[in-house]
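Shown next as C-alpha cells: one chain only, the form predicted alone.
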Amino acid sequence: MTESQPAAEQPQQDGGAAPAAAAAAPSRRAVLGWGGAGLALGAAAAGGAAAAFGGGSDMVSASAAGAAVPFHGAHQAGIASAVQDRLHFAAFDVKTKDRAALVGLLKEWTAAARLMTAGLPVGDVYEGLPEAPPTDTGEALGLKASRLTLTVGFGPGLFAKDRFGLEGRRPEALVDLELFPGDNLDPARSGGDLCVQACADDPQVAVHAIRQLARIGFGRVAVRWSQLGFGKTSSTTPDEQTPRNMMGFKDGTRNISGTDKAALDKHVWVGAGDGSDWLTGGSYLVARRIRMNIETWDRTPLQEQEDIFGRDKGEGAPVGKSKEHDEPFLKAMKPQAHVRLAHPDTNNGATILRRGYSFTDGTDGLGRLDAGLFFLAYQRDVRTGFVPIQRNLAKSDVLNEYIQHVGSAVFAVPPGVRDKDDWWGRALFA
C-alpha cells in the first residue's frame, strides 16, 4: 500500500520489441496425445514451449488470459511481468541436510516449472502404472497455461552456518527485517528457507503449480506457510485500469511499469558490482501479510477515508488534482496521509515494484472478516527500498489505525533461467 515511481515511456524490457498478444497455448489435455508429457520431456519439449506458445517477452497482455509467459530469460518472470489475477504463494522449510539433495530439488523444480508455465503436465495423469500414484495430480488437466509464472526466492536461513556451505555467499542486502512499530507477526506465517510465487489468471492453475512442487520436494522440503490471493492490488501495465484494494481505493497508481527498463535497472534488478555476483539480474522480495480492520473501516466517513489515503475514492486523483495520474502535490495532503508518507520524495527516492494481492481467509473467532493485503515488493536493495519506506509508514501513517502487519518474510530472488541447461540458483551453488 505504497506509492512508487511514476511510469515512463521506455523501451521494452531486455530490449525486446513491443509485446503482442501471445498465441493461446494448447491445454494440458491436448499434450497428453504427445505420448504422456512429463519431466522426461525436459529440454526437448518444454525448452521450446515458451517460444512456441508465448513469443519473446514476458509482458504477455492481460487480454491473452490463456497464453503462456516465456520461462527463460535474464530475469525471472513474475516480477516485471504483467500482473495476473490470482496468486498462490508458498514458503518452504528445507528439511534435508544434504547440499546435493537441495541442488537436485532445484533442478527438478526448474524442469517442472518449464512444463507447467507452458501449459503442460509434469508427468502422467492417467496413463501411468495402476499400482503407482500419478506423477501429476491432474486437477489442471484441460486448462490452459493462463499466463502462469513461477518465481523462486531464497530466505536468510538457507545461508545459515553449518547447513549448505553458503554462509559466505549471503548477500549483505538480504537483511533480517526489524520489528517495526505496530507489527504483530505470527511466526507460523513468517520466514522460510525458500519461496515460490505462483501467479496465474486461473486460480486452479496457480494452486496446481504449488501442489506439484510441494510433491516433488516431499522429504526434502515442507510447506511452512502459504497464502492465496485474488484481485491484484497493483499493476505493472499502467495503460490498464488501476486495481482497487479491499478498502475500495485504487492501489499502485505510481507503480514501476514492466516496460520501463531504466526504472527496473535502477530500482528492481540487482546490478553487477552490488556485492553478490551470483544474484546479478535478480532482485529482493519482501512479503508482508497485512490484515485490514474491515468492519472499522466500513464505518469510517468518506472524507476521512480520502484524507487517510491522500486520494479521492472515485477517480483516485491526489488531493487538489482531478486525474488519477496527475502529479501529486504532497503538501496539500494531511501530514500523516498514506500517499504522502510512502512517496519517494518523502523517502529519499526509495522506490519499490509492488505486486500485491487481496486475500480473504474466512472469519476470526469474533465474526470479523480475516481479510486484507498480501503485500509483495521487489527491489534492488531491501535496505534502501522497503525498510526506509516502512519505517516512515510505521511511525506515523494514520492508516495504521485500520491495518496490522501479521506476517513477514524476505528473500533473495535469483536471476532468470537462461536456457534448457540452466536451473534456479545455479550460480549460487557454483
Given for the second form:
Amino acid sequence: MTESQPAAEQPQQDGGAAPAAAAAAPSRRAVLGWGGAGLALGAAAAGGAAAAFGGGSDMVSASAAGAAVPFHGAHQAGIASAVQDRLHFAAFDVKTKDRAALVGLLKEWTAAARLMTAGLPVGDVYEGLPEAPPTDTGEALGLKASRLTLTVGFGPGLFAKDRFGLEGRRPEALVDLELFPGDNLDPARSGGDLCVQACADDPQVAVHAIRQLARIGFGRVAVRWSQLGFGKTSSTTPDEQTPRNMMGFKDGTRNISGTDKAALDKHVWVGAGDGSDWLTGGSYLVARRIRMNIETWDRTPLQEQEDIFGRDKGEGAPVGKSKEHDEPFLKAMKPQAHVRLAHPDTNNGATILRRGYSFTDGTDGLGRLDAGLFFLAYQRDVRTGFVPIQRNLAKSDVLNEYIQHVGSAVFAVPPGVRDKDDWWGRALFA
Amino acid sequence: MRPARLTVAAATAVVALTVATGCSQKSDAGDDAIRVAASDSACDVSKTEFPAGKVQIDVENKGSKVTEVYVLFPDARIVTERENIGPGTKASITAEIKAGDYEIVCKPGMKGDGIAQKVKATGAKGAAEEKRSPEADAAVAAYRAYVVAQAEETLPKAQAFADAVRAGDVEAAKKAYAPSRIGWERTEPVAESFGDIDPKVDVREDGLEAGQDPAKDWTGWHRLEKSLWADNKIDDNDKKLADTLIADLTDWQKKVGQAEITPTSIANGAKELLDEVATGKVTGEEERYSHTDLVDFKANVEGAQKAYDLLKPIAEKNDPELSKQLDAQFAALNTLLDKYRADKTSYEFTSYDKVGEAERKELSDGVNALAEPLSKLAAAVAK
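Got the form predicted alone; any chance of the form predicted together with the partner chain too?
Below is the whole assembly, all chains and molecules, this chain first.
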C-alpha cells in the first residue's frame, strides 16, 4: 500500500484501526497539542502528497515528512511507496520452536506496526507504574509519523523441515542465493528467518520502530544483524531529482515508478498464478550489503569513473546523450560498463525495483570509510530478477574493482495487512 | 559492578511511596522542599529537621565543579542520590524518608568524602511503611534470610581464598577465587546498596574514579584477580589486600540483615542481576583476567531465580501469563548454561575465553529473552 497508488486499491485507508487506536493511546501529536484532529490531518496530508508528487520538486518529501502512510492495503507499504530518507533494516533469527508463539509474535508485531506507522506509541510511555519500565521506550514521542513504513519478510529458514510445518509452503522462487564471484559474505551480516524494513523521513522514528519490535520479540526472536541507511540511492518517484550514491553518481534513474501499476504487476508483485497462493500480492526481497572501496574510487580519474558507470557524473546522461532520462544507447558504452551490464536489455528484460540506501558505519581498523550501498531490491521472482542481473555483473562489471558484496539475504515478502483484524503472514499460517 | 547504579535502598524509597498512595506522584512538594546550596566548599541545607514521609530536596550547584548529593543512613547506606549536577544547574531529588537521623552529603568534583550535614526526619517511626499482604511479607522475610545466608556462606569461602593468597599459593588462590564470589554475585543488588562496600570489594580497574590511583586505591577481588592471572604472582601488597577483602566482606555480612527490602525491590533486584549479566558477564568484561565469567553468570541467574521464586505466588495471581513466560525462560537459560559445565552441581564452568562469538550471542539472546519479561515482575508484584 502506498500513497501513490489509486484510491480504489486502498481499502481502509482513512477508516479502520488508526483512528480507533488514537482513542486508546495518546498520539505523538496529542502530546504536541494537536489532539485527534492531527491524525486525520496526517491521513489527509498523505493523500495530498500523492497529488503533489507530479510537481517534480524535491520539496515534496519535505512537505510530506510528517504524513502517515496508510498501513492497510493489498500490498505492504514500503515497497512501491515513495522512498523515505532513512532506513533501519533488521534481520531476526526465530528462537522459539513453537508455531503458536511465532504466530503470536507476528500478531503483536502487526498491532505495534499499526500504531507506530500512524505516529502512535506502542503502549504507555510515562503513564505507567513507576516501578516498571515503560512499554514504549519513548524516543519517538513528539515526532511525527514521518512516513514510517514497516515491511516484513520471511527468510528461507522459516520453511525448514521439522520447524513450523511450513516446508510445503516454501515458494519455489524463494531460492537460496548462489555464491556469486567476488562475494565475501560475512555470516554475521547475512541471512535471517524474518526481516523488518523500517523506512522513515526521521531516523529516530525508524530506529524506534525496530527497537520496539525487537523488544516485543525477545525470547521468541533475536536480532541477527541490522543496518542503518541514510541516503536513499534510488527513488520510486522518477519525477523527483534522482539521488546520488556514495560514489557521487545518480542512482536509480530508470527505477520502476511507484505509480506505474503495469510495471509493478509485471515485475514486482507476485501474481495469482505464480504458485504459493499465500504470497499473492507480495514480493521477494534481496538485501545485499555492498561495501565500496571509497578511497581508491576517490583517486580514480573522472573519465574512468564515467566509463565505469556508462553515464556522466554531472547530469547522469547515458554515454553519447545529453539528458539523464534520454534512452541509453548501450552499444556506445564500454562493454563492461555497469549500466550496460545491469540494463534489462542485457538481461532478457530482468527488471527489479530498487530502494537501497547509502550506509556509513564509521571507519574500519585501517581507517578506511566503512561505507557503501545497502542494496534492497523487490521483484516478482528472484530467479528472473536479481539472480541473472547479478550473475552478469559479478562476472564482468568493471565496477567490481571498487565494490565487494559482504552481506546477503533473501526474503519472501507477504502481501499487505488488509484491515484491523488481519496480520502479517496470516495466509501463510492459515 | 557499576558505581552509578540505583541502589536497592534508593529503589525502596520510591517504591514505598508508590505502594502507600496507590498511584504515581508528581513533584508537588513546593515550599516544603529542603533546599541544598552546594558549592565547592559548602553544603548548606535550608532545614536540618523535617517531617518524615515524602521529602523533596532541591539542589542548586553554585560551585564551579560538578557535584553529587546523597542522603545517607547513619551507617552510610544510601537512601537516595543524584549524580552529575553541573555547575550552575539545579536538580530535584524525591524520596520517602522514615523518621530518624540522616546525613545529606555534597561531593564537589564527585570524589572524596564530601561535605556532610546532619539532618533529622521527625514523626512516628515507620509512618511511611508500606502496607503489604501476608504473602508479600513472607517473600520479604524469606529474601532477607536468603541474603543473610549468602553472606554467611561466602565468608568461609572468601577466607579460603584469602588464606591461599596469604600463603603465596597462586594455584590454590586461583582455584578458590570464583567460588568465593558466588554468594556476593547471587545477591549483588543488595550488596551494592551498601554504597561504601561495593567499591572496595568488587570494583574493576576501569571503575576507579578520576584521581584514584590503581596502585593505592584499587582493592578487592578484581585487583587480586589481576595479580593471579595477569601477573601470575602474589606480592606483599596482595597479601595485605586479602586481609582488606576479608575485613570488608565481614562488614557486609554484619550489615546485610538490615538492608531495605520490599517486594518490588526484590523484583527489580532480580532484573538488575540480569542487567549485570547483560552488561558485564556476557561481554567477558567482569572477569577479564580469570575468564570465570560464567560462574558469576550462573550466580546472578540463581539469585534472580531465588527472588522470582519467592515472589511467584504473588506474580502468578496477578499476571499468570508473565509467570509462565518467566518459568520457561529461566529453564531455557539454565539449560543453556548447563552446556558449559560438566554436571548440574558443578560450579566449574568453561573458561569464557574459550566461548566463541556465536556462543556468546546465544547466551546474550538467552539473557534478553529472560530479562525483558523479568523487567515486568515489579509491576506484577505491585498490582
